[in-house]
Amino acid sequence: MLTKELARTGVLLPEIGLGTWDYHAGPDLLRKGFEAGAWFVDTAESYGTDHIVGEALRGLRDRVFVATKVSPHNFRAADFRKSVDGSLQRLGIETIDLLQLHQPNPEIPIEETMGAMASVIDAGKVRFAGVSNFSVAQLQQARKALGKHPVVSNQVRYNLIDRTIEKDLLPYCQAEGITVIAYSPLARYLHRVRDADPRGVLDAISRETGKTIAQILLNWCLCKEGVVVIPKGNSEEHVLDMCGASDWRLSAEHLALLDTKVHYRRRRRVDALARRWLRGPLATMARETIRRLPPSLRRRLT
């Protein structure tokens, strides 16, 4: 598998890692992913998968890059340090390779949170600091607050049909040497991508290249400078298929077709607010309602 440098640290990451949000398989499947070259795993204290990741790491800790996240309600200094200790214990490791703030929390000063981040780095509990779902302005504030330590990554939603970060965040990260870790690189559900591809461009490229649709979608992301992806797979077939998205690149002609013929959107502030407040049964009902709409309408709403 091809690798990319994590920011300007000199540390190389496989360009495809393993996401564990909504992960239902066990540690053996993660190990198969590690063996296939995806020796970068991402979790979070809110996912409830730390124990599975920890089991998968047994005997392999020195070969796997481990990333996790602190939840926003734990951004106070004392809570932050307690959260890190809890993650280390659940994962069964001594050092977290990449610790990320899961999303901004405007109710707690970023200076306090980043002060706690610096303290766990200085204590040797964490190697690198990252953020997730941060805008350019929030990322700038976080970098300033962290001081002597760099913010090496920003984990954000990015895929062929959701290119929100291309407006300003992706160019900023590329210019500043900050790695973008793309979550939902497969847009969560392939039917969403098919809704956005009425001309069948993906199927045509799949026939020409011999690559699967999932591999094409991941490779599209990987063609971007400074971007790595963390798709999730709950079966061996899916994990190995995803790992097959590396070691090659789409042609310029194929990239141009994907960029111009597949519909995409850039989310607005109202989209982020709606997703933040639509939780539980309301979110399920909204997804089911959207699923029943005609493809042309679904494309505008997802």
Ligand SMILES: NC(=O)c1ccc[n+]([C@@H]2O[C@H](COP(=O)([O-])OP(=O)(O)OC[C@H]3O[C@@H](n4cnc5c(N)ncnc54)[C@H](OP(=O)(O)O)[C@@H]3O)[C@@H](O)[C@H]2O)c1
Given for the second form:
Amino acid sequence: MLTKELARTGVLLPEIGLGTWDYHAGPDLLRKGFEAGAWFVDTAESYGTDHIVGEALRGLRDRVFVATKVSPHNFRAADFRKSVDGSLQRLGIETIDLLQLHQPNPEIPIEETMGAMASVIDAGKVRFAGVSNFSVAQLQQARKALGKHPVVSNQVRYNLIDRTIEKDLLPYCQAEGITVIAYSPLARYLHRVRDADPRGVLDAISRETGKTIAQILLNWCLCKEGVVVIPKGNSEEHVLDMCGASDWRLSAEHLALLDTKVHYRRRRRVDALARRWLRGPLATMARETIRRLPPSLRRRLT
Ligand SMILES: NC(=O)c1ccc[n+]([C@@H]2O[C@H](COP(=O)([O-])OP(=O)(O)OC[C@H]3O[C@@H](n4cnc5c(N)ncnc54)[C@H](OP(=O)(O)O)[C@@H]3O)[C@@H](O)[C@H]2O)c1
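So that was the form predicted alone. Now I'd like the form predicted in complex with the ligand, please.
In what comes next, the whole complex appears, and the chain from above leads the way.
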């Protein structure tokens, strides 16, 4: 497994980590992922998977890089510190390697939250501070608010068919040496990627390289400077396949084909607002309806 430096910290991260949102396969599979080189795991207090991650870490703590997230409703200083203690306890560890703010919370001043972040770093409970779903402007504010400690990463959605961050966030992070942790790097559902690939470019590259579609998708992200990925797999087949996306690189010709022939979108602010308001059963209904549409229409909406 190839590694990338976490920001400018000197710490090397495997370029593929194990996501755990909606993960239900138990600790053994995570351990298989660690053994396959993905000794980097991403969780969050809201995922409900800390106990599984904690079990997987038993006896291996020193070898695995552990990232977790504080939920936005815990961004007040006292709640933040309690949340960190809760995560440490559930994970059964003494230090969190990377603590991320799960998403911005405009209701609570970032100075208060980052003050609490600094205090948990100073107390030795957290090694590095990161954020998630932050825009450039929000990232700049977070960096300023954290002051003496760096913000080392921003965890954001990035995949072949959602290239929103390429507009300004990715170039900003690359210029500032901030690691981008790409979530949903498989676009969550491979059928979405197929819908966006009417010319069958992925299948053609898969035939030429002998790599699977999932490996090509992950490797496309990994070809970008400063980007690591955290796909999630619930089966041994998926996890081992994911881990096989490292140790090689797509050729310039293949990258050019993927960049120009596969349809992709860049979300706008209105998309984020719609997502925020469309939750629960309404969101499930909308997803089901969209799934039944013909691919050409579906592509425009997802
Ligand atoms: N910070 C945030 O706001 C945020 C938001 C979303 C996600 N995340 C993080 O990012 C992680 C990954 O994102 P994600 O779960 O949204 O989506 P993803 O990793 O893009 O896709 C996961 C889906 O891909 C399937 N899959 C995995 N390996 C595969 C393979 N080799 N071939 C075919 N299909 C494969 C999985 O199936 P099975 O499950 O059946 O194996 C699952 O349905 C999450 O687990 C979480 O840690 C963070």
